[in-house]
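Only one chain is shown below, in structure tokens, and it's the form predicted on its own.
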Amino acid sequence: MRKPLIAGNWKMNGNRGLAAEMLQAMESSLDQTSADVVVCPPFSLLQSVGECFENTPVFLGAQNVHAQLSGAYTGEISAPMLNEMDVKWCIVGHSERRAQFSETDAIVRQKVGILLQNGIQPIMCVGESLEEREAGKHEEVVVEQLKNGLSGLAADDQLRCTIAYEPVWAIGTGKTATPEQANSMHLVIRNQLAELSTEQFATKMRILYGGSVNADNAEELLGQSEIDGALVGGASLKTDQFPGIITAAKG
């Protein structure tokens, strides 16, 4: 049985103040589920978010990290940099930095090593825009990502990563795929996984759903045989809806 891992991320939202209100929200949820919490708050609220949760169930994880340990890369952090700061987790490869900041499958999987590197597990994300899917094109692009960002590594090594779905057309818009489309590319990539690695490491490997998650309907879509938990954005930064996102977690 794979353990289920909720992530909230952040993007360039929130204050010191929303992370002890979502810690209060969130305290009967996490005497509720079985699943890994994760928070990944801006780089500037990494301390002060961290200092909040120590001694909870709830792990911190930032939303990027550099390719290389050190350099005169102005504006940018290490893997190192983020140890410091007892990161437990770092997403890669997130729609938003593939498309505004043009982060190749290539930068992807340099930042997948370093990490791993580090200590630090990635949730490497994949996923399809609408015109991809539109085209059936979808499951090819997704495939494509997948082997990129993980090629070369050993196996143990791709069981330290966490997998993300994410429809591009899906984050942020409102529109959610169905259970059903969600957990169909779940089992292409977890088919995938089995390929790159073996089928027996793939089964143990984690694949979220990530695309305007929300409470009303995160039990139907955690339900899925194949979804192991959720990227959360959004509704990550609401205190009336992660905590009912994080109790549809059963594991």
Ligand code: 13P
The other form holds:
Amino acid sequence: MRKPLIAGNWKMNGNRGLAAEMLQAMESSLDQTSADVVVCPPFSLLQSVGECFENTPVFLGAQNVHAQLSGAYTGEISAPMLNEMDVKWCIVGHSERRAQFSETDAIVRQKVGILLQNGIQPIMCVGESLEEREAGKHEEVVVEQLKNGLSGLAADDQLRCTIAYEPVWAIGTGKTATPEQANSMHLVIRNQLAELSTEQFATKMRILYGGSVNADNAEELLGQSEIDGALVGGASLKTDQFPGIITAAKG
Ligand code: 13P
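Counterpart to the form predicted on its own, namely the form predicted together with 1,3-dihydroxyacetonephosphate:
All chains and molecules follow, beginning with the one already shown.
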């Protein structure tokens, strides 16, 4: 049985006060849920959000990392730096970074590697654009991203990765994939993971869905056999939404 994982991606939003407000709002959901809960604030808030979540079950996550360990990379943050902040998870290959910051599959693969070397679990995002889906290429695109992003990893390293399927057309649009569309892609992903390592490993890996998840649609999405959690954007900033998504995650 896979333990559900609910991760909030604050993107370039939030402030010091939000973590405390969210913690208060999440209190009873955290008591009830069997899920792992991760909050990924912007880099500048890692310290204060981390302090707020100290001695709570909420894990601290980051939204990005540089592919190198250190050096002349002005404005960037390395995996050892995240480790020092007690960051346990890190999103890589988000479609916004692929589209706006030219993050290629090769860079994603390097970032996955550097995170694993530093004891941080990658949440690797994959997902197709609307044009790719309309052209019937969605599965092919996602499989390619998976193969490239995880290429050459040892099976036990692959097992430490979480995959987030985020169809680009569903992000921030209010248009979610139907539970059937999402579940069917998750099955494609799991089959590919099995090819990359073994079926036994693939069965243990968590595959999250992301794209307009909210407190109203979470239960149905999370009720699908292959959906093991959610990567939540906009609703992770709302105290009347995120707790409901956590409650909807049943192990
Ligand atoms: P929304 O939940 O706002 O659609 O964003 C999803 C996302 O990109 C999470 O990483």
